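In structure tokens, one chain follows: the form predicted alone.
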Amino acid sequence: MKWGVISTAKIGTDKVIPAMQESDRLEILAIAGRDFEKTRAVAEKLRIPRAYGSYEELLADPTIEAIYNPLPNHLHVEWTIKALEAGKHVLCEKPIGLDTADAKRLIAARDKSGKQVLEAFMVRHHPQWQHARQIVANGEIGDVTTVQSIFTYFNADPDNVRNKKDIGGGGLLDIGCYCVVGPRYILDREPVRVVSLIDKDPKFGTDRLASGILDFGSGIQASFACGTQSAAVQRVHILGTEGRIEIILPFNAVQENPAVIRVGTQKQPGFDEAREISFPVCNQYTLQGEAASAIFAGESTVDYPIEDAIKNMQILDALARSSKTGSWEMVA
């Protein structure tokens, strides 16, 4: 599968592109940016054969089969549609759009083009998440009662895209989306209603701290906190009637080290006595690129189509509404 990248965004140049280049199942042939000299320098550094000074030029390249889109949030849908219209498959960074209405535009574009669109939630490709999900499915920790997630970092840079309200900045869209997709993945079900509390930065206008509860029905809850101006931490706890799972580094697993999860029983007082499960060193971005390539090549079925991304967006929208109404909001 021959790939092109639109944008020299840091997530792409620092993490995703180098990881994808580790695979012999795909090839990154081109990268495009608005500043040709900068783009050419990035291409040389990352050993990408072609550099383009516009996204349009890359999309016109007939040898490119798939596009990775790490543009700022407000450009996700626009340029994904243009890539589809150019006959390319697309792996688009999360969140898939600014809101549900924005994201739904992708359905018609996908159907008309006959190409696929995937949202880049790399965590679903990491063995630690897959194993945790299997433990839950096997009933090893009994009936799941709650999934608790925390994901924070500190970034007060006014020039950073995450702190620009008009282009989709803020913690809920940037990292809160992981705290939503994680429980959905583990539980393999959808929440029916949500409630949230959001604090906004007085200068940026973006959400800097968001907390929420997702009601999955049948007494099953997920809760989370995400923030952009707090000490950096991330953790996921999955609690059941007979045991619990702790994912140590759930979202930014370090590819140089084995990932570790802890599985405890109901009778153990703390995770110090829990059983540790270690996973071989891997890069979740590499695995994501390989999975996307297989889907685009027709070698694998589409496990999470654009409709799944829209479901995640609907939950994020409901959380945003709840912060304004101060009440539970139905997911729709």
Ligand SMILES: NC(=O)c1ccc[n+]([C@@H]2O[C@H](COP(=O)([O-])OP(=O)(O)OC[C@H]3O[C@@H](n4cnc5c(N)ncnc54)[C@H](OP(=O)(O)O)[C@@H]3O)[C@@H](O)[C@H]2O)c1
Contents of the next structure:
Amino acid sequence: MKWGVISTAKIGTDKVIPAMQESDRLEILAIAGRDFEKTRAVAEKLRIPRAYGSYEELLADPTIEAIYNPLPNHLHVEWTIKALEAGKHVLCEKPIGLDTADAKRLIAARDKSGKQVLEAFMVRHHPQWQHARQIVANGEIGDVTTVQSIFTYFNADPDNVRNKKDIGGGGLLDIGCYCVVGPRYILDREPVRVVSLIDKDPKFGTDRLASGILDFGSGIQASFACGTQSAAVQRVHILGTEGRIEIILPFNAVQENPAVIRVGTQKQPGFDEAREISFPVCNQYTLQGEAASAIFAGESTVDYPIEDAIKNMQILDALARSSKTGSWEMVA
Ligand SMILES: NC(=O)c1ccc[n+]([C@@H]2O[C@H](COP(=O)([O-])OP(=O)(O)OC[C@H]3O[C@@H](n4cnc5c(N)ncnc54)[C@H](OP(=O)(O)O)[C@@H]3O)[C@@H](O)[C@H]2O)c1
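Mind pulling up the form predicted in complex with this ligand next to the form predicted alone we just looked at?
Up next: the whole complex, starting with the chain shown before.
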């Protein structure tokens, strides 16, 4: 699969492009940026054969079959549609759009183009999540009643895309989306209603701390906290009637060390006994690029189509609504 990248975004140049270049199942042939000289320098550094000074030129390149779109959130849908219209498959960064209405525009464009669009939730490609999901599905920790997620970091840079309200900034869209997709993936079911509490930065107008509860029905609930002006931490706890799973570095698993999850079965408080399961070193962005390439080549089927991305947006929208109404909001 021959890939092109729209923009010199940090996530692309620091993580996703180098990771994809580790695979022999795909090639990154081109990168486009608004500033040609900057883009050319990035291409040279990353050994990408072609640099373009506009996104349009990249989309007009007939050798490119797939686009990786790591633009700021407000441009995800617009440029994904343009890429589809140019006959390319698209792997688009999370969140798929600004809101549900924005994301829904992708359905018609995808169907008209006959190409595929995938949301870049790399975590679903990491074996630690796949194994945790398998443990839950096997019933090893009994009936799962709660998934708790925390994901925070500190970033108060006014120039960062995350702190710009008008282009889709804020913690809920940036990292809250993982706290929604994670429980959906583990539980393999959808929440019916949500409630949230959100604190906004007075200068940026973006959410800097969001807490929420997702009601999956039948007594099953997920809760989360995500923040952009707190010390950095990330953890997921999956609680069942017979045991628990703890994912130590759920979202930014590193390539340098094996990822570790802990599975505990003690039932009395005051103990922290758990068996550790570690996974061979891997790069979730490489796995994501390979999985997307296989889907685009028609070699494997789509597990998480754009309709799944829309469900995630509907939950994020309901969380945002709840913070305004102060009450439970139905999803959808
Ligand atoms: N999956 C993950 O692990 C992960 C991690 C971090 C971020 N992300 C996602 O990746 C996306 C990019 O995040 P990032 O932190 O990499 O952003 P970033 O470094 O600010 O990059 C965004 C790029 O978009 C281009 N751009 C076009 N119009 C722009 C505008 N109006 N304002 C700013 N940039 C504009 C710029 O590239 P040119 O100048 O080259 O055109 C810029 O470098 C976001 O959607 C974010 O949610 C995903």
